[in-house]
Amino acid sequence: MPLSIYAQMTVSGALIGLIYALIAYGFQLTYATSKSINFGQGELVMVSAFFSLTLVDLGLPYALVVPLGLLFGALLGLAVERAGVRLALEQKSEGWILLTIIIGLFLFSAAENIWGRDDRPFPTPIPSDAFQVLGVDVTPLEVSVAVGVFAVMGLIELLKRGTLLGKAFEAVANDRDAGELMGISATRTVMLSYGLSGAVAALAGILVSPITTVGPTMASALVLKAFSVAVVAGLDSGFGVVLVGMFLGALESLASFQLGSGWREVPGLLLLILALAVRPTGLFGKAVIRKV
């Protein structure tokens, strides 16, 4: 078997793995400020993709569809925080786990009733004709995934590291109680993290939909793999999720090619099991020492 075929499968899989990394990054954003995760993140990806497709069907230009889709996703994230997370965090309970799952199920049912159960193509002005880079075929759609993922993650990291709002984000992430004593509103900071997480989910839906399709079940497998990436990399390492996401995507592609499509989901599950068994804090995570 020519090595060029393996190189092709590796590159294509790694580019798709960036979608896993982007969704995993959304998990990290909320976990950093509140130690909570939106277990309905997949439904945010799916509903935002349907909303963006509706805008495309209405004739809006793609350059306007993308920012409106991101805004819609951010509003969905804020709604999840307000309805399913805030009260549970104030009462220091784990009720947000069940509430975010319930909200996700509600969004799934709403999508089926509004847009139907059939998968639909997502039109895009980005061409799909492949071109060669170092002997490997790459499509502009795949390049747009890489550009979109690195752009949004880079902008959020600049926000976190270079602005007062970002400093507040980091302060609450390090110690919520100490941040509030310094005059920082932990509630607003958690809202910001959920809004950003929703926008990240919307971008993931917009980027992956032209490659696959838009449907109520489009994000179920994506989110499971993204959660595996977040756990394996560590829930506090943005750089780590990119590496692990690309590695998982490449590994899935090679496993599907070499062993058959039925083995495609196995690498992610094996990585998750190994990470939890060997290094529960993740490959790039840091062990936290708590004072008692």
The other form holds:
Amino acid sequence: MPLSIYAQMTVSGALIGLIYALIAYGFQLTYATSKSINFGQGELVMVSAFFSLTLVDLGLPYALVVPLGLLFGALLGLAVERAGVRLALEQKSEGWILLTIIIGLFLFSAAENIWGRDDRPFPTPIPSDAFQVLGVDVTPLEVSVAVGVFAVMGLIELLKRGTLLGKAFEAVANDRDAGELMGISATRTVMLSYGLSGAVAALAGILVSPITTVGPTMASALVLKAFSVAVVAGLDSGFGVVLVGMFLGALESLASFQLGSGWREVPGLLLLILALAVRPTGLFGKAVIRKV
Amino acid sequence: MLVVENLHAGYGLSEVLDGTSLEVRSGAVVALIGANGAGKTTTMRAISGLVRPSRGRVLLDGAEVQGMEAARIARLGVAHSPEGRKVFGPLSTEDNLLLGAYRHLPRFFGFRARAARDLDRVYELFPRLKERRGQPAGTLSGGEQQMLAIGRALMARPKVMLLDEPSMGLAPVIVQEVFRTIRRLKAEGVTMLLVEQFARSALEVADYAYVMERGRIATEGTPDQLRRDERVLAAYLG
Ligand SMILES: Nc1ncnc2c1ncn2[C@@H]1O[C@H](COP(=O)(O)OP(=O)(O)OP(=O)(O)O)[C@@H](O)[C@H]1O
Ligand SMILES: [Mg+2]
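Complement to the form predicted on its own: the form predicted in complex with its partner chain:
Now the complete complex, all chains and molecules, led by this one.
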């Protein structure tokens, strides 16, 4: 019996860890093209979740809410790029750090004013009655998280590897000017990556909301974990964030079960410190994080 | 084909190009020579849009392109093989070549098939690249990277190709190979603007040449005319 409880904790923790991984993947997408990340990514997760919830409240079917939510996230991502990142990159400055934080703060107060401060449940047609897999209880809701995360990350990775556009992304990341000389617009590539990253953030919001709730602070803890995951895994390995995310999620869940919920955040922090001490470039990555 | 008129450009407040004018006719190879720091690279960057000219015009087939973003100028058919080669190090040799053809390939699927003939042509020109097709470009030797940079520019089927110091840092044997390649491309009708330290070799392949000094064209003429010019002889062909 106790053993199966540990198994249970590991599995449900790892599934939440996939959400960390997905948000971390959003960081990677923009880092890959522009060496910049959106420090307000958590607010994108949250605002997209609120937006989707509003669509649900309006009576739209789930099958329509999801694509519209993703589209909304993509548009937010584009807006962040336009307002917070583009000029800074053109001037080769680090101004995007401050600007994306400010945009995040702005979105946060906007959300509080529009939707209020209360946490609200996110109704979903996906049932939450558990079924058993190898002695572990799993809910269809949890399965939907795994399916969503793997499907979207898999699809994006396939496109990146198999299409000329994906190679163009890599080229711009490697040498912006040389990419331009091939006819690849660096500006448009960066835009596209911010749009994708926004959609990925929205997906994280839509997937996690039914499990947690929707509220202005819903993503602040998530995004910190995601940041740890990205730093630990490295900013250029999609495979790495999935592994590290699941590992961290499982560890947290076990720690809070065994030691009490106050210990929940400890493994993540330890992991972060340890990883930075041992491999500053991330366990799976080559990228160097400057300044941040 | 390519006409540059009274071009002014620079970096920040320092003006490097002070009214450069030149012309490259279709099918011609034109050499641009001059001392270090004269502004040859800046001229090429101003043509391809990597630096924005502050005054003057760049005409491609009669249409103004100055001020456009570099990617757009590239898509119009200007293939600039930059100083220092600038191959995409982490990408494979073949991916580098495919990206050279970006302007006329489909973005998602079927691009390999569409690029097959251009790839064959480049591989036939540079068999070494074919051997190294799967290898990251950053691990190629300097000479191989230069061939890749030229091959990548050719993949674009450019209207005009800008070659900035293709012989830089290469062993003499490889330099000869580079010039053999340029001669062969010229025979195939490729239009080229060539910047070279090896002024003597450049004049041997060129149909026409410009000598640049402090951001302006100081002298111009056919290679024969320049070779008879005392000043040019002393300064660049000595
Ligand atoms: N990125 C830059 N920022 C500021 N000044 C620059 C930059 N690039 C070149 N310059 C300056 O512009 C002038 C012309 O440089 P350019 O590279 O065009 O010369 P070049 O004729 O190509 O020289 P070389 O034969 O050494 O390649 C030089 O004085 C150089 O210092
Ligand atoms: Mg130069």
